[in-house]
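Here's a solo chain for you in structure tokens, the form predicted alone.
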Amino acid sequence: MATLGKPENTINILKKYQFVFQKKYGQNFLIDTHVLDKIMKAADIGSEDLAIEVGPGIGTLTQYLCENAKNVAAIEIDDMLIPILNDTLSEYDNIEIIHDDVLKVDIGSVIEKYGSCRKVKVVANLPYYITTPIIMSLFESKVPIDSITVMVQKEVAERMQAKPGTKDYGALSLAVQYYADAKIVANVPPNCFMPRPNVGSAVIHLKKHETNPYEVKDEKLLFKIIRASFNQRRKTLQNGLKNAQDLPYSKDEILQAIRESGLDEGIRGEKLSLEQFVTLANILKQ
């Protein structure tokens, strides 16, 4: 039975092993049920379903999967959490402990181990300085999962979900959405956490495309293209390619192509939906 999502539970576990947070980590243990409820509501994990966990820390959240999906794999980086793990989730029969660093643990490799799964679910309370690398990781290297439901901090759920015009909107929104439909599903008070983080959390779920809804004829060419375009917010979308070392256009080619998609030759990057970036790189590349 999930126990930890109570503070005296996992005050009582953490003085057992004189556990000490490490810093490096970024570890926040949630100690909120009625959060812990709201992810799973959110990440709707079936009994037929691999949930892949990423710092499960204590093994808070891992219960409650454990009890939900067919089989867990989570993933731990810190040693010292090990032994905890194996005490915390001894009664479960299907979860595999992974200790390693989530960037360089083949995740379609475990994901191949589990094949009788039906769908692939990653949930998660991230670390916060490892946040982007993380979601960028899982979904540019293509495995087949379905959705990742993810903790991360409050500032960085809002740019994830971004539109254009906002002072949110960004380089992380357009990698993120080209992937999945982002939605923020709960606000997250530091007070659920032991230790409190000195800011604002939310929980964001992310629904993967099923097939992409963008013909893009280079994908490098189009991230290359968004990142200049908000490497300089005060620029002109024209002024930020032109400007850029690793794109190959002259001012002219730039502007022609700039017109040819239809827009303002004075737009900024921050006014361009996605689809108006793809026209963009697309036309760029021919």
Ligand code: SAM
The other form holds:
Amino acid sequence: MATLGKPENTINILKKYQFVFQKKYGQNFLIDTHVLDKIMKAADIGSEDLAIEVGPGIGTLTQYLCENAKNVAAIEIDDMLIPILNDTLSEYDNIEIIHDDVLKVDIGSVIEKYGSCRKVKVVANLPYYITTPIIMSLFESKVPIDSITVMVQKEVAERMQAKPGTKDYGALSLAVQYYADAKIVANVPPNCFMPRPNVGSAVIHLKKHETNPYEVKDEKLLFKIIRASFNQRRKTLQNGLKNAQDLPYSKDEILQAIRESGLDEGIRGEKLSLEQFVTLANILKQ
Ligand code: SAM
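Taking the form predicted alone as the starting point, write out the structure of the form predicted in complex with the named molecule.
Every chain and every other molecule in the complex is listed next, the one we just looked at coming first.
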């Protein structure tokens, strides 16, 4: 039974193993059953699904995943947590604990191993120091994932969900929304964790597009253009692209492409939708 969401049970486990929190691993364990319920509701794990968890900690969320999924693969870097996980998850026979750095694990092979599962869903209370690399590598590796439901720093969740023209909108919003629909499903205060983080947190659900809604001639070029447009936020799109070291276009070519895209010459990058960036990138690629 899932028991660790209750603070007293977490404290007992930590005491039993004399566990010392490692700040370098972004360890803030969940101690709130309402938040765990919200994560599980958003993740919508079915009995035929494979759940992949990044950083199971002492197994709090993992217990819920084991009770709902067909199989669970949980990737944990901290040596000290492995014996604890073997204890707290001993009653489940559908869990595999992978003792490794998530950024070094070949997620494609993990998924292949559980080929009989219907959908693959990533669920985690992420270590905040590597939120973006984890999410982007899951998307960019093009492994067959259905959705990602994760606890992240509130500010990062807001950037992932932001729309054009808002203060939070930037390269991260576009990168995430290129691959998925992003929706914040809960805001979570520091007192739901042990120890308490210094920042607010939020649970975000990223539902991967089933087919990419955009026809992009050159993805790498698209993302170079996006990054260049936000590198100098107060500059116009035209100047941002002109000053980018890794874009080979002349001032005239850039101006011509902006006009052809139907955009105002003085527009700033932060006003462009993803669709408009795609149009511009496709024109420049020609
Ligand atoms: N899931 C647990 C919970 O909600 O209570 C713990 C979440 S805690 C925010 C982040 C977890 O990720 C920790 O267990 C930490 O040791 C683990 N972690 C940190 N860096 C990691 C990495 N590179 N690869 C795998 N796990 C990592």
